[in-house]
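For reference, the chain that follows is the form predicted alone, supplied as structure tokens.
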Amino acid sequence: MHVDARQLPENTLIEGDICIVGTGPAGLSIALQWDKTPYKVILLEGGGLDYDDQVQDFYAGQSTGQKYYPLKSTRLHYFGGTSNHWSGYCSPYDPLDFEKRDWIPHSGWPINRSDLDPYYARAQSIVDLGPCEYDVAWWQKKDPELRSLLPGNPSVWNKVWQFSPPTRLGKKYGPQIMASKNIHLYTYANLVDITANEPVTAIRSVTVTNLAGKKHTVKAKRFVLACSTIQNARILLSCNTQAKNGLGNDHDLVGRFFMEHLQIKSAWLFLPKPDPLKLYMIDPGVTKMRCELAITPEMQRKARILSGTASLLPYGIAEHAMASIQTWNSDDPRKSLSNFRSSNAASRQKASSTSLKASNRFMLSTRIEQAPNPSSRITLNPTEKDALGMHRSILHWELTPFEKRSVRTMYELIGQEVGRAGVARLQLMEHLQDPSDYSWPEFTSGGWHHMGTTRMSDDPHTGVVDANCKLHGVDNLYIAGASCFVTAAAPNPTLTIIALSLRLSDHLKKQLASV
């Protein structure tokens, strides 16, 4: 069932079982797993079915520290979240990843990679994917065309990536939302405050509004938060009238820890003959999967480095082509996403058709997760506020040399196994030469992957959510998405957001039934 919250009479009472903030990945994720269950799920959307740019500047912030994309246009504010333009790359997080990395501090998640195998397999059908294989094996036998540039090899190995078409998850989603008997869907509902009992142990109520001026009233027995890593922290932020610095927010520790996957142009790779690397390319619209370069992760231990990977992009495709912060400009994400598309058309149009078929010239780019950071943060701006009266968002965007270094050794890697196998020499690129040089070159850009701002930890001291996602002193509330990350890892987090929603969308059941 679908309503307008604008054409509610003012101060409308809604009452259900669960209330699930945000119709991203998370929220949407959740959402369907409740279809045709005796309990009334309410689904708030702050935006409507379409895109609304009076909406989408909820989403407008400011910027510090390494230059970054206009925050308005990184996320989307209507039905369906930002997967109404995501790419459809996905890859499950590596064992590692989950680990405590005692070169990594702050490292080390209350779960591991074997919670989450169960429901990466679910997520699969979710955004249309193949089966859950992600063993490069696997795939070389149905194709033995996708031969491996160093198989075996004890430190570089190839990460496998599957693509979702991508899916548009609200149009995809959407009708059985509408014609579902349980799960009321609130567009144009914002949510502005938070009520929780007077010990603030428990939450009462939330209050949604809308540019019309209509406010109205939630009640739940259990709600989740799942508004994106900025705007989780944000409203979390925001709700200081009974928690003096926030909800969840005792520690210190909201809005901390943002993290991003840094993606940089890095080396050339030089084969002795061309070659199509087949198993490396990326057709768009076309390729179900390809692998990209990653140290393996005992020499990730032995080299103490963050976890990155190395795609490669033919040279006649990647001497036409600019950075995604060169593109991604406009404060309009209909704009930026113009931009980028049409440069990325324009590199593979400038491109020769020899060059495509095959090459001896690769460029290798990094994506590399971030290193946890407390100084890398989301704060609210003191004076600025959105048109429902809600201080804006300033993120500030640190890195540190841990990542810079780890690039580097990274390409050093993968140059000396190609250099002993045989197969191909590498190149580093100007601003990777000089061991000595931490700093970034302009052309530094992130991958729209906001992780981070309310992290996982059994410990409150150490985390706002515990390992099921509950906020920490708070008996109901739940928070659901990329901000309870505790480490970015390599792979882009959209099938992950999806393993762990519904992980939580499982244990809220049993929550449930046991009331």
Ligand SMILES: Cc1cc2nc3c(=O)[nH]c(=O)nc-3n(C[C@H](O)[C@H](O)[C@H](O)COP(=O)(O)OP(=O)(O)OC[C@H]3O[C@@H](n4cnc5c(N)ncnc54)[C@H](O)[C@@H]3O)c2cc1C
Given for the second form:
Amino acid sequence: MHVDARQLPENTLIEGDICIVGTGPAGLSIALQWDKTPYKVILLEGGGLDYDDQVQDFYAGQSTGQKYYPLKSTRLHYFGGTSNHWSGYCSPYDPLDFEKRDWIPHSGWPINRSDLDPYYARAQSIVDLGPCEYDVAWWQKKDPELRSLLPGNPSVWNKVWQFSPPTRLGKKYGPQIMASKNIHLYTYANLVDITANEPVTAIRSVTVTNLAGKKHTVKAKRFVLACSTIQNARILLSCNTQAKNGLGNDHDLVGRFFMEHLQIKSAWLFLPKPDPLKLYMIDPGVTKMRCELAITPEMQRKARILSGTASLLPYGIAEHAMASIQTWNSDDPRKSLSNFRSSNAASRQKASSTSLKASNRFMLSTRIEQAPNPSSRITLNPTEKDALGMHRSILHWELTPFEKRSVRTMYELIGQEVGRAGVARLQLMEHLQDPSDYSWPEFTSGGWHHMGTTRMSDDPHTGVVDANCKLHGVDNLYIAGASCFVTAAAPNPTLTIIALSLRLSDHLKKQLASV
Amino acid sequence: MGAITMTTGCGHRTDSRTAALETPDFLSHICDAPTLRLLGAAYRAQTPSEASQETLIRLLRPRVTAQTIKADYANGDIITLKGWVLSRTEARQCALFSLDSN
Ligand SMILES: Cc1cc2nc3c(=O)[nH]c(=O)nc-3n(C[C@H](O)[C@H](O)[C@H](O)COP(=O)(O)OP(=O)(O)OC[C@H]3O[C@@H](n4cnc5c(N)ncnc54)[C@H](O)[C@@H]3O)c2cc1C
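I would like to compare: after the form predicted alone, may I see the structure of the form predicted together with this ligand?
Time for the whole complex; same chain goes first.
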């Protein structure tokens, strides 16, 4: 069932068993698990069924620190959320990513990779991926041309990615949601306030509103905030009437530890003869899987570095490629996407067909986690509000020398291993050549992957949510999405967002069944 | 960048054995002669104690094989010159080449 909240009478009271706020991959993947159950699900979406620039403007904000994309265009504010723009790159996090790594301050999740394994398997089909196979040998058996550059290497391994078409979750699951008898989708229902009992141990209701000036109240037994990393923090910080520092923020953690994936061209790989290196190539829209070069857990431990991967791009394309920070430059996400896509298409077109078939020179590009950093954070702009009266966000994205050292070390290791194997030589790009240079070049980009502002921990002094994604100190408020991530790992986050959301959904079902 | 051919004519001072020493086999399939010279000059600047022809020849003798170079990589005997992650042996070969072809 679908209702446009602008059409409801003012001050409508909406009631259900569970209220999910946000319809991106996090919110929708939870909602779908509740279809055809006896529970009444209230699904709130701040935007409409399609793009609406007035609603999108609620995302506008300021950024300081490391140069970033315009905040307004990095997330989408309508049904399906940012899955309407994502590229579909998927790979699970590795067991080491969840561990406490003594060389990375603030690392260590309260859950293990094995806690997510069954949910990764279920997440695959939600975004139309292939079998849950992330072992390169499985794919190589199917296609012997997927030859490894460094077979059996102790320091460098092949990490598998799979590609979603990419699934636009709103388009794909919209009909099912609309037809559902027990899921009640309300569009143009922007959450602007949360009301708790006194002394703020349980949520009573949330307030939603829209530009038509209609305000409504939603009551439920359990609430799930799935508005993405920046908005989840912004909402909690804004709810500061009953909780002075914001909801769940007794220990000044909400909004802190904002993480992105650093994406940056880093090195050149030279082979003595042209080689297709098919295992590492991607033909957008066609390729189902590919690998990136990753550093083994043992070597990450030994070298005390962050987790990152290197992707390969033939020189023929790379010489024309522009960094995404240079092309994703408009406040309007549609324009940014179009600039970004046309720049990528142009670099492919300019490359000669022979250089695409096989090349003896490849560009290596990094995607790497940043170390969790409390100073990298979301705060509220005290002076600027959006049209609904919510304080706008300020992002301070901060990197440290640790990231630079890790990127450099990663390529020194890959350089060493290709030399040892006698298959190639590697040249670091200029920005990595001086080991005492910790600056970042202007083409340093993020992956549009926002993580970490409501991090997970068993201890309320070190985390905003517990291992079940429940806000510490509040009985019935849960957070879904990458804001709960403790560390960022190397892979794009959405597969893990969905897996974690499915796990949360199962937990909530058990909770409600026991009420 | 094509593979280089190592010429020994035109005032060149090397005998054929030295020419073999100064040919970084794998690298010469990847880098052209000016790049090898640049890398060689960088090695000499970074390692002044090995900047002379005599020292380099002594260090590279009796011969360099692909295995010598792979062993450098395996043992971590690596040097980064102008961003190139090179085995010490091949860096020395470049240095010798850069002296010989000056
Ligand atoms: C260009 C681009 C490419 C990307 N490519 C990849 C990729 O290849 N692989 C990958 O893993 N990830 C990728 N991502 C990231 C991916 O899109 C996000 O990880 C994912 O969408 C996050 O899901 P989410 O549900 O947490 O948030 P979102 O998808 O942003 O959804 C949040 C939802 O909450 C709603 N909402 C927000 N505030 C409110 C409010 N106050 N009240 C009510 N509703 C609200 C929004 O309208 C939206 O529906 C990409 C992102 C971009 C921009």
